[in-house]
Amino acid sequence: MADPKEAIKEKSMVIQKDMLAKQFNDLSKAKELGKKVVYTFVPGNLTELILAFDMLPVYPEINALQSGMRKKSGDYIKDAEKIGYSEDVCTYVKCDIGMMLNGNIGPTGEKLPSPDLLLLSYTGCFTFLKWFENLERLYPGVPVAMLHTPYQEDGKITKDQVDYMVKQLKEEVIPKFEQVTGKKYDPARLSKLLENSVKAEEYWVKILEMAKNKPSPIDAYFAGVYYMGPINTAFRGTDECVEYYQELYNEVNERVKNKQLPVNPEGEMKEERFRLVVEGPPNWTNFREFWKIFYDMGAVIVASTYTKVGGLYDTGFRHNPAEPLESLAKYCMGCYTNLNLPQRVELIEKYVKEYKADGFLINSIKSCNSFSAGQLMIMRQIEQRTGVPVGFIESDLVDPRYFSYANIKNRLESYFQMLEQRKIILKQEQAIV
């Protein structure tokens, strides 16, 4: 067993972490750079038409994981609810403002600049517009540009929504941008952007679709979450991006063809015992904890929704670069976060088929309701449509408070007993027949 202070980290991870090191970096010394810098949020963000204009982005729900991970989300939140924040509100907008009532401080130990624009991407999650009125009021003065996203209330985007967001896109973000760097938009150079978010998307897709594997190579949710940094981030649409993804397609792919399993912090899994699909953000304050459940019961999890949520490029998407507002229209209406019910189980239906999952696992997040809606209902349609046994957990996005290690263990515990019992019966059945 490794030394459980030292994580044992895949090439790719190392490689990830130093690009979010250097944009922290970048961060600290924007106003050295010249670099303007725009708050925004993770999905449906307009990550390459910021890089377009030479912004650096700053994603509010990042440096809140961040904080979680880090062990100061607890003290954060507390101070946010001393000044009168409701202990029901999202903790990462908890978090988000404690950590600037403390100096907003980001995770490499370098203060984070104040916004030149604050541009709210509405994607879903109606959480989105309470925060940026608060990112408002603290930060007076700032310009606001605001993108409504339309939700996917009949589960299709119509010509009519594009047409509505692109009349946004350049009638009050677009000039909002000019407004605060000085700069003409450059369609051209926001096309070059879109064919490297193209690129970083095509090796993306082939990443996640290896868990089709048996075994899988990669763990779609705990790993998942450092492999999907770059394309949710700041880096889509850079040749750094791509230059990321190509190598971690190379490192993925040389794991199938040696039949090796994922890597963890506890070093390489040694069984495949069983294939999960996961619904809903992980816990961040208890990451590694969380993790080791799953690992010391061989368990994978080979699809997940939460590494969907900045782009659900797995069903087809891809940025266009001939039609390059239109296409960021499109990618912000496909999020999963703003699709509807029924396409959220269809989607979920089909991982647990299409990856030959054991079983479907729900971790409901006490805050967020962006996720948590809905959620008992989808594991009744998925237990029908698919037959494989469901579970439900419940945690936090970052507040100590609500995360039970001994819960959460024990009732894993149970449902992987379960999911032993059903594969016994199915061999039973096989032999018989």
Second form
Amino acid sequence: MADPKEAIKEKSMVIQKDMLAKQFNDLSKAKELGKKVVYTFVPGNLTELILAFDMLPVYPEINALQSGMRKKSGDYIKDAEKIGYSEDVCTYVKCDIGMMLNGNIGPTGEKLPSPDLLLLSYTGCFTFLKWFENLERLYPGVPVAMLHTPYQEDGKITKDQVDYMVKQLKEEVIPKFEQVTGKKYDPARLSKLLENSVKAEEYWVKILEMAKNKPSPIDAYFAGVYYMGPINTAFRGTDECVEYYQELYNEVNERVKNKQLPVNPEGEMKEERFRLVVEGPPNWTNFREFWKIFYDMGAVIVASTYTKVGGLYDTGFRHNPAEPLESLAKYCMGCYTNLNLPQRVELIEKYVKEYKADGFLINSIKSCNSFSAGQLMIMRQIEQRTGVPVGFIESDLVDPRYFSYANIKNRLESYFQMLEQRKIILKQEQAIV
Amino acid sequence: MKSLEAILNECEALAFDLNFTRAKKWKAEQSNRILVGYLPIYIPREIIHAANGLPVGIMGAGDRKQIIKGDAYYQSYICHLPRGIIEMALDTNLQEFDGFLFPAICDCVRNLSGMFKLSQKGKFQRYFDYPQNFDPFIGGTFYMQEMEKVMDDMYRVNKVRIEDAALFNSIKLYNRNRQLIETIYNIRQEFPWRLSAVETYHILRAGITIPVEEHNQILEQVIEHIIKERGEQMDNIRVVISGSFCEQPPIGLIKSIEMAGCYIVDDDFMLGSRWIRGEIKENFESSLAALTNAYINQSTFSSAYYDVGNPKGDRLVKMAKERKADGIIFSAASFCDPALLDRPQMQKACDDAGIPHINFQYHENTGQFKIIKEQAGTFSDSIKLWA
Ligand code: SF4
Ligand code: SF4
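Switch over from the form predicted alone to the form predicted together with the partner chain, please.
Okay, now the whole complex, with that chain kicking things off.
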């Protein structure tokens, strides 16, 4: 019989697995079910609005990362390069285009339905705009709804910016949804979904913050990317999503009570040697190997910025059912890569301090200027402001040519040695005091 | 009137004076003048001019400055432009600038605005967001608000409130500037040998470092020179260059293309100076509304501009036809997502229209042009052969 704790741990995973299975099943039967399919992005997604129109979302970034994990991205990228895409550009875009060229086969092995609508919600990354201009030409005739999200240039969201987005939602996005689905916009339905979003968001923040415990019960990066799935994608606003986070919260709470360490693909960690804050997305092509370097060294990621690309809730934002469109606008503008650089530095500094991290590490992604440009300055700032050792490694999201295991391992080993030495010095200093 | 050679020498010196001596001298002449640096591509310079400011285009350090500190701020897979600019900011080149504007062209430029904020360069640093919605009441309102933010930034520095009449006057001066530049391009379209692409480049780039009034005088004189015969017609093909709107190609690259037998009859090197097509209305409901109307309705095609409904590939083909170009050279900075992600679709539009094309990638400090020259030479020969 399974260990009862293991069984509890698995329940949230089972829920998520079922949610995903149903989602892909629905997608494969979209036409039969009479559901319209909308292609859109994770950062600044309008999931609740999409669900309020009974549409099914497809996220090209998720397809790309899953192609990476399934070792298919390398060939897809090469196919896109063969038709003229430069080696230098974002590999998510090339992976997606390569996947299309190869029949648009999704993670379940079934063909993904073509879009009825392209929803370009343009949050935190300029490349999204280019990506959808390309998709628009690859799916001629499919309507495109554009939602331009202003950048948090002044380090805050202004009323003018909210008004600009709400006007776009009312005049551009919602009419396109109505046109494609033949349904009328129902604000009450949207608000109902947003009520569920708030519930899930509350649990999600509590889960993330449990990593402040020593030892941390979760890895907020490698496991965090699984945990963030439902809330950042197609499920925010659903009952299942609330159920998932409630269950996950109970499990993590249980782990805290039992002083259990995070679980990884090889079981439970035995020792928490280093607590890290990580900036930047992970590598997907060698995700397991990459993760293993950390857990083998007893390194736990206690907070990460990547888990905030699809929504930043731990600084207080919640969707607001009373102001549905305004709150969708604020959500979009609040996503991590839409913060200006000083805000990003402040957020990371807060994480390092509040989560009592021993170090700060950047995984700089070749593809992603949105994250990467400026990271070396972020690194210096964090070093100056917190005094923790900083580390820097480079890889790519889905291009296997840019993942050098030996190189990354060497760098990380040196970094962990540095952390170890600092711990010894700090202990000695404390002993003197 | 000055000789063309003297004008060209002066423009070349101004274009590549990375200390912006002329601009700084202009500022020193009066107490409440301000210098506002802007990055590629487009900024409505009229509002800076009307606020007693000088808009100064910062197009990168090119191959004219050794990068020592800048490389420590940028990974190898990020284009060269921002590292040159941060080098200039950390050095003394941009001292005396009051503020900096970072137009919404890509995430590198966007994040560079944050780097300027963190290192407290200038009295203000602002990412200037272009609306990607072109409804006058939605995107137009947003654009106007973006301009007002810049006006507030400048007001905090020199306390100049922009009057409508002053801004209309600035619009008039920049209208003249754009009109003179187009006249030069139109003369070159017919007689490209009269002013080389490198010379044209120097003249335009000089213009973003000096007062518009002075640049207009230069342009007028250049036109007077080139309406007369100059130089010698060669058996060259005619090309349009596309994709060089931000990080600038080194002069050696432009020269190599010309020397390989190509007349460059249009390009997007100094796109910001030519962004608005036609005149901005000089008697509109308000000066800000006139600038907004021009942005929404008269912007050229660009990688910074959402183009669904009016694809830039088609607009490039149209321009190539109007310029009677034989071919298109796609020439983009390495690691430039906006240019490189647009390229396949634009190439397809050229293929559909039967326009031959080739492509290069460069860094602003590339020093070797042999391969590019060979490629351009082969391109030119093949077009001549099949013509
Ligand atoms: S640049 Fe980064 S955020 Fe943008 S699409 Fe590529 S991976 Fe995503
Ligand atoms: S060259 Fe391209 S990638 Fe680099 S800053 Fe300019 S637009 Fe951005």
